[in-house]
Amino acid sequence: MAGGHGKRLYIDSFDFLPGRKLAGKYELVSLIGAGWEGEVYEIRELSTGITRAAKFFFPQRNPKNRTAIWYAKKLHKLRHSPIVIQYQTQETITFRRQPVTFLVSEYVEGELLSDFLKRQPGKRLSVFEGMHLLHSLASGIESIHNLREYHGDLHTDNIIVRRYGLGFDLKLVDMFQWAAPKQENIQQDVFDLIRIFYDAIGGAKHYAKCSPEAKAICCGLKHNLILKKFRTAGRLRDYLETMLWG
């Protein structure tokens, strides 16, 4: 939909069709997902046939290209973190007479964690499986926190499950833009990790019957208790690796 927004059109959906050529270098394949900032599409590099991912920013969410630049710099800073999708380049197209920036990154095959959980028996993981999921997430987020950065928007629709077995191979789809990182941003990531674990093992419906080990991690989802026990993702990861089972 588009409407008046000063002299610029307000855009909340691109609705790109498969086959559309982009910047003379790429061909659009399909929509992957959408969010507040824009939409993410699967694209194909014309010269090589290699599949990539492209995040297109709604112009009103990217004033003077600041959001796209911030996002590219953050992904570059975190390029050695194994849980972060690798940024490659930035391009611009014209859409409804407005410049639209898109960031090109690696394409990650897998399944959103939200969809993965829906396919499990009872639409949830066992506590043991949930702890493996939590450990993989905490380890990945720890590598981000060690660089004094944060994710800021952790939930099951922002996590891709690439493989699972004894452990989980995960990638983060999106990040949220706040100001310079603060301790509360990092602490919110930790709380969100616990919340994902809580929901993955069944949430409120099954929590009362959970093992003491699971309850010791969830702390009843009391924010202050969680952050007193796990001030960082690294502390949470260390706890999972050294915890005693009854």
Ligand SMILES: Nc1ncnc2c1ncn2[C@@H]1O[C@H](COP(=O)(O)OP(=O)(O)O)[C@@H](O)[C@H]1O
The other form holds:
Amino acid sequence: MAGGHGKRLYIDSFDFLPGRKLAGKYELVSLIGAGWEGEVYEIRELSTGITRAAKFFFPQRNPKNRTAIWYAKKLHKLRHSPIVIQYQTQETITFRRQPVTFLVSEYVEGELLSDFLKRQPGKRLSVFEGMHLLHSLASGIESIHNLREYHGDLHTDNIIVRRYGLGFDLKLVDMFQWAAPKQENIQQDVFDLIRIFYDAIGGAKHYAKCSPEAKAICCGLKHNLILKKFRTAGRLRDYLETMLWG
Ligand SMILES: Nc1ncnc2c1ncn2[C@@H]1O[C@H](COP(=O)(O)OP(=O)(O)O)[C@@H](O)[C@H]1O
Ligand SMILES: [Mg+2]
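Would you generate the structure of this protein in the form predicted together with the ligand, following the form predicted alone above?
Let us now look at the entire complex, which starts with that chain.
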């Protein structure tokens, strides 16, 4: 049915073609990624030639435009956090006679953390490299937790590595709204961070043989032990900066 009333059509891909004009302001360049909530395309602003990223929400994942509005507001609230992508604007187009919202943000050039890890020797990082990754992640997420907010969906397909040396320059995409921010959501972020570290250094297959320093961080992935040690991302960052090698 037209106009967004009545039954919503289930859409699992838009398959937009390059060159398509959007809302009279942008031109579609190419698909850069897809996930549970929608598809993300590189777009170009017609008047300036500036490249941006546009996330198109599948209507069934964005009832009453709530998901997009919530996401935009959260990105705005976190706009001073250097690890979070910068929000620009929202537009609505009509697709198969129903409204589809897309959210325009900064376009991040880089590589997904999942791809970065896959091309490491043995598909994993050394503990020392993993700690640098974890430190960059924890410092970035500390700035989110300091605003009493949480990310809600931390995994290696939602983290973009822009560059790396001793430290990692990272950007986070795709936050998830579970509920109003609570201590549990913040703690889940901390747990997810440690899970990323655990997987980055080789996961279950290599855990038994990894160093005591890495085990002291992973705590065998036991929620209660992790939460006792690191209540927020800031605590984890502090720990990494002051820990002693055995
Ligand atoms: N601002 C961006 N710049 C560059 N790539 C992006 C950007 N936002 C998302 N992506 C890419 O698109 C993919 C899907 O976006 P995401 O927001 O995670 O959608 P979903 O909620 O559907 O998982 C990401 O994994 C990433 O590869
Ligand atoms: Mg995602």
